[in-house]
Amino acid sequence: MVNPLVRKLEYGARLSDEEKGLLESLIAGAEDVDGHQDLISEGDAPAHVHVVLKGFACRYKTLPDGGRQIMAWLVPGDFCDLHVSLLGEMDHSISTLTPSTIAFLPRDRLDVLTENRPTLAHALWWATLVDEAVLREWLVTMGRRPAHRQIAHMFCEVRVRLGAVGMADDDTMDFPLSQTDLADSAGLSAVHVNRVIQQLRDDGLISWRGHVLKVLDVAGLEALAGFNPNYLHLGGAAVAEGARAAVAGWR
């Protein structure tokens, strides 16, 4: 089975087969870890880049009132904190929500390769304006999109990130994630996530039992969600080397 970082990354360039390789032994040494289990903490100097390799995370602040919101989910290919380096300390915390497979890659290790490596530095830097693209649609989606339509659009996102890295099998995938945790991210409370949970499953649209999702009506779905996926951006290594080079011509 094809690494799901590997994979993810040739979304975002045309990887060698040793380019491949290199990123292979980076994550080498994945350490399971227990859900809920930090894995830096705000205020934190990060030493290692994280990358999910098996289960799910997130970028979280905790309120004063002890409140959690979840910015940001993290399925396997993800980096966790590719370039937080830069600012020198942690402005967020970085949880497991299930147990996970998590590779810790040293940082000077990465820098050297990045900096040796053109193509692997191009689909890590796309990595990163994907997910600020991410990150653009969740505040679109908590500003502006009721609670129905929120929770329609995560189902709709992961649903085609899980397919994108091959863990996602006819739209059905392993979701472990509780009700908890789709409210600390869309900011609504557990119980009118029950409702919308409800709603979806009594409109045809979804059925959640224990860990699998599965999307019965995409179409529906995609329809209730208002969802484009145009801001994943996988249209494949053609297309953002086609932008590339667009960017190089004006240079």
Given for the second form:
Number of protein chains: 2
Amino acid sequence: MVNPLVRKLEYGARLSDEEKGLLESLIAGAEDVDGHQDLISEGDAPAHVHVVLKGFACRYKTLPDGGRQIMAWLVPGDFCDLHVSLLGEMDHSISTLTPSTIAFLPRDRLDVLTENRPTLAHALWWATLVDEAVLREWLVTMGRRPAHRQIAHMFCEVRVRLGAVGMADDDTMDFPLSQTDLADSAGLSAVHVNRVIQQLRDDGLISWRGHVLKVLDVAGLEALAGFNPNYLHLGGAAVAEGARAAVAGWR
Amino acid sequence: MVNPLVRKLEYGARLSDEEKGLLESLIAGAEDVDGHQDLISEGDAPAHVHVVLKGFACRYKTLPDGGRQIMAWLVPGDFCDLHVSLLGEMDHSISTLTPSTIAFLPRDRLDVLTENRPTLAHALWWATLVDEAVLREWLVTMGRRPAHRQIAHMFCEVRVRLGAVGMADDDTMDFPLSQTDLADSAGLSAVHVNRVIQQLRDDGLISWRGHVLKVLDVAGLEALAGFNPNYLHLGGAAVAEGARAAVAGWR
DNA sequence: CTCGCAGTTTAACCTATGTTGGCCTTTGAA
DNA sequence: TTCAAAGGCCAACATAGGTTAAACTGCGAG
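Can you swap the form predicted on its own for the form predicted together with the DNA?
All chains and molecules follow, beginning with the one already shown.
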């Protein structure tokens, strides 16, 4: 299987075989990590760049009262801390949600790569900007969609994102979060998430047992969520090429 | 007065006098724009880069049911669409909230600048990453803070952000949003925002009449909000220098 | 000066979601 | 095979915040 990082970045730029090879070699030294392990903590200035290759990780913050808000899911192909580190000090933490395989890239090797490979540099910034777009959509979702539409929206999104890296065949995917994790992502209580999930099941929209999520009625779920995938910017490298032509000085 | 763009970017990189001059000349052709005017709409691929010099603008999305969610406030010194356009097509809209002065930068001039001026390029990416950090904090705030803490948090943030560009002397600032705008930003109803505001006034934390917001009790408001300004990354260019040294290949 | 509009304030009522606490099921370790 | 822990489920109850609608205020246009 082509590795998910390459698959994802191909949506952001037209990569040559050589560039794909460079990416492959970069993530060669991946490690398995248990679930619920912090990879980076708020206040750190991390030495490595992390890429998720298997499993789920997340960005989160903890509030004074102990509450946790998950701000992003990091799925295979996603960087955890690619450019954030430009800010000096992390303003949030990153941890695995499930047992995962994580690549630890030495930052200096990545730097050399981006200096010499503008297309790769472009792809990496594209990935960061997509992260931001997802964040914006989550904000909209939390602010203006009722709980059932919100959860439906998150399922729609994860289906597309996992599908984009070849991990959602037949609308079925490994979705290993607990309902509590989902609640911390949605800004809801675990009890209410449970109510909503059961409603979605009763309506024949999804099935979710163990770690397997299956979207039974894609159109129905997307209609409920008001889902428009444009913000994921998966139109493909052709679209990105157009943008690149329009923007000469992106590196 | 030094223009707000330069003031802001100096937090992101140590700019030479020449670089500051370049920025100044870049925004020379600013225009006045009425309130509630779209600068860019979802679906556009904008030709200019916009910078707010005076007034307030915002990023927002509109939902099928007509609801509006504001995802960011754009205050003097902020770019509206600096790097987003790398994604090809806007996934959200940008409009003024009040009569504003907006600089329209020709993208190619900006491109030339960033190609030849790594420090400037760094400062611009820094600004984009700070935008993302603010977005993350808004998400936390919406998900896990009750309404009064949330509104308090927004006031704390705007006080620091306006202060950073010299527009909040003595904890007093021009804050020209309506309560409805605030509600659309917070994901609350206008009625409830009104309730909360009055509570904050009664508690002696703020005064807000006309367009003038005054934070009467900074410590009290920040304690209520659980405000920690680290996510604004205004530690200054010294901090950014450190990050820059650690990250050779950021341009 | 006054008219009209946009924004604010109030009140009454409603509902989505939170909380608590208990029980049930699954899983994996011993 | 059993047990403990984690996660899922459920019901009763509490409340933060939404909705509607009406009055009030201040301000800008004419």
